[in-house]
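For reference, the chain that follows is the form predicted on its own, supplied as structure tokens.
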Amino acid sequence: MAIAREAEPVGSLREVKQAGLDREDLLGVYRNMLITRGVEERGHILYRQGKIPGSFYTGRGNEAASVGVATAMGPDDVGTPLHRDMGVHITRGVEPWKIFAQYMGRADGPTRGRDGNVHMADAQLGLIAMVSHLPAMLPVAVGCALAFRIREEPRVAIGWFGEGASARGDTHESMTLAGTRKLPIVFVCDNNQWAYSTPTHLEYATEHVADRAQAYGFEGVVVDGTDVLAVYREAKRAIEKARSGGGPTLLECLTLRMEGHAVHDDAFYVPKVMFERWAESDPIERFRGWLRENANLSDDEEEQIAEEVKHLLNEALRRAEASPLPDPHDLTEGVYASPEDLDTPHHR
């Protein structure tokens, strides 16, 4: 039995007016939306190239569940997104062209060529990189929360994690501590249902990873992540929620991943069926339809979206590709921080 909260769709255009998003915010988002998938599309040519070293891994299906949580954030919120997550670095404002400099490991990617080709953040932006053992980062952003509430800032942390990370102890202490103290948290649980190759069914005894939240002290909330503006209305409320006191909120975004853990995987193991059935709901086909019905967007407004977000991201590959890569030389720049580091924050 299900103990989380089921948000419902969102309907009209008056009912996302009211959560504070007008026709060209939708259009924004949209427009996110695409230049994710087109990144992560771009990608997987480069990976055939041979120009990314090591594997590749995408979000293809979580566009909505990224970009719509990334759009709920403050300016001065923080974030620890991962590899499934490239809309929340392109809504924060991550250049596409720097995006494809870190793919192929040069020097000006966000780590300058010193780390995976995902392991990615901009620290001005307000996010920070992530490591591969992935619910590692949830106590980096209760961290966040703490030191937020300790200077008495009106900041909130958002925590990403898989459904498959949740059974780590991180997950447990992160929460513990975040519901213990109401920390100005939320935390987004991206469950595309498949822990590498674990189904849902043999990952919790649960009906949702939400449910654990009421334990912890705090709400659940199970939204669909393909309907971006369901992910974008209950984020908010969350963020606000914690901005205001109120404490942490689980949000948890049912996805599909619609490809394997990474290139290496044809996830023969995933039904067939059930590929068909989630590329029905296809968030970015879903939203189009929704601005359609809703926002009167009109053929010609598709188009030229369409063909901006296209020559972006073929000038942003041509750009990359002339990015040198990094010096040996260098090659500890960077890595420690300094005393100027320390002196300095790097987010505000």
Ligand SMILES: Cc1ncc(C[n+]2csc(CCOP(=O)(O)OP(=O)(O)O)c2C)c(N)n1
Second form
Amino acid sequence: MAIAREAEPVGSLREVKQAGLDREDLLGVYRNMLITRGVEERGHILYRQGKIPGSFYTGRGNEAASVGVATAMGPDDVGTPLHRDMGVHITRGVEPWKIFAQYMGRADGPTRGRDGNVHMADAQLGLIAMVSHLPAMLPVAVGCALAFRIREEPRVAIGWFGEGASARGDTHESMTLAGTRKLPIVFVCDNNQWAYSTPTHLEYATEHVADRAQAYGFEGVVVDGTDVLAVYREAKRAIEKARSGGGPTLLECLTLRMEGHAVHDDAFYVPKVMFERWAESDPIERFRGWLRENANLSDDEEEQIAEEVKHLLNEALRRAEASPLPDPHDLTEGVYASPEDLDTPHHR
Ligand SMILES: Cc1ncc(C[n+]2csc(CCOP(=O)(O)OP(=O)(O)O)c2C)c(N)n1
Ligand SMILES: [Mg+2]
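Having seen the form predicted on its own, the form predicted together with the named molecule:
Expanding to the full complex; the earlier chain stays at the top.
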């Protein structure tokens, strides 16, 4: 039996306005979702062209969850997005050409060609790069929240983790500390129903991952991760609750991982019918339909946005391809952050 609150879908445009988004914001959200998917689709092409060293990870199916949460973050908030959360980088303002440069190991990628394709983040935008997602970044996010508390800053940390990673000890330790200290943090579980080839019934015995929140002393919420507006509304509530001293929330976004664990995995173990069912709930199609019905998105507007995104990504690819590979002589530079690197509004 579910313990966590199961969030309702968002209905009307009025309800969305109450949650703080106007029509322009909504079109921006749609655009960010298209860019997110477009970046990863082009990433596949680069991979097939042999231009991406190592494997290649995407978050197809997670665009609404990642963009929805990031849209609800404040400018000074921080987060630790994972390999399924490209939408967070895009929404916080990372330029797509830098992501393509990262994919190809080029000098202009956020890690300057020093780490794998999803191990990246721009600290200037309040994002902290993942070292692993199992779930090594949750203690880091909790540390940020503790620092905000000690410094009495009205800021919130967002810590992402997968449902498989929730079985590991660092999740328990992070939630225990955050709960006991009522820290300003939101734990976001990207529940895509698979941990590599392990299905959820072998990962946890509760109905929802968010059911555990109550035992840590805070609220658990499950939301349909393909519904960007519902994700946004619940993330906004949780973030503002944390900011005003109400403590953590565990927000679980339920989706299906629509591709293999990474490009080397064809996901043969996922029942076909599962893919078919979740394809009917594609986050971008769903939001497009909602915009047409509720916000008068016209054919012209839709076409214009699609064209803009296409142009942006084509230009981004061109610019990334022109970026050089890193100079082997610089290999040891930039491995450790300098005091200047950490002189951001987020580290002061
Ligand atoms: C300690 C450790 N064990 C195993 C792995 C290999 N591994 C990487 S991701 C992953 C599955 C994670 O599943 P989940 O937390 O649900 O995240 P998802 O990939 O589904 O988003 C595994 C087993 C690892 N990186 N580190
Ligand atoms: Mg998973």
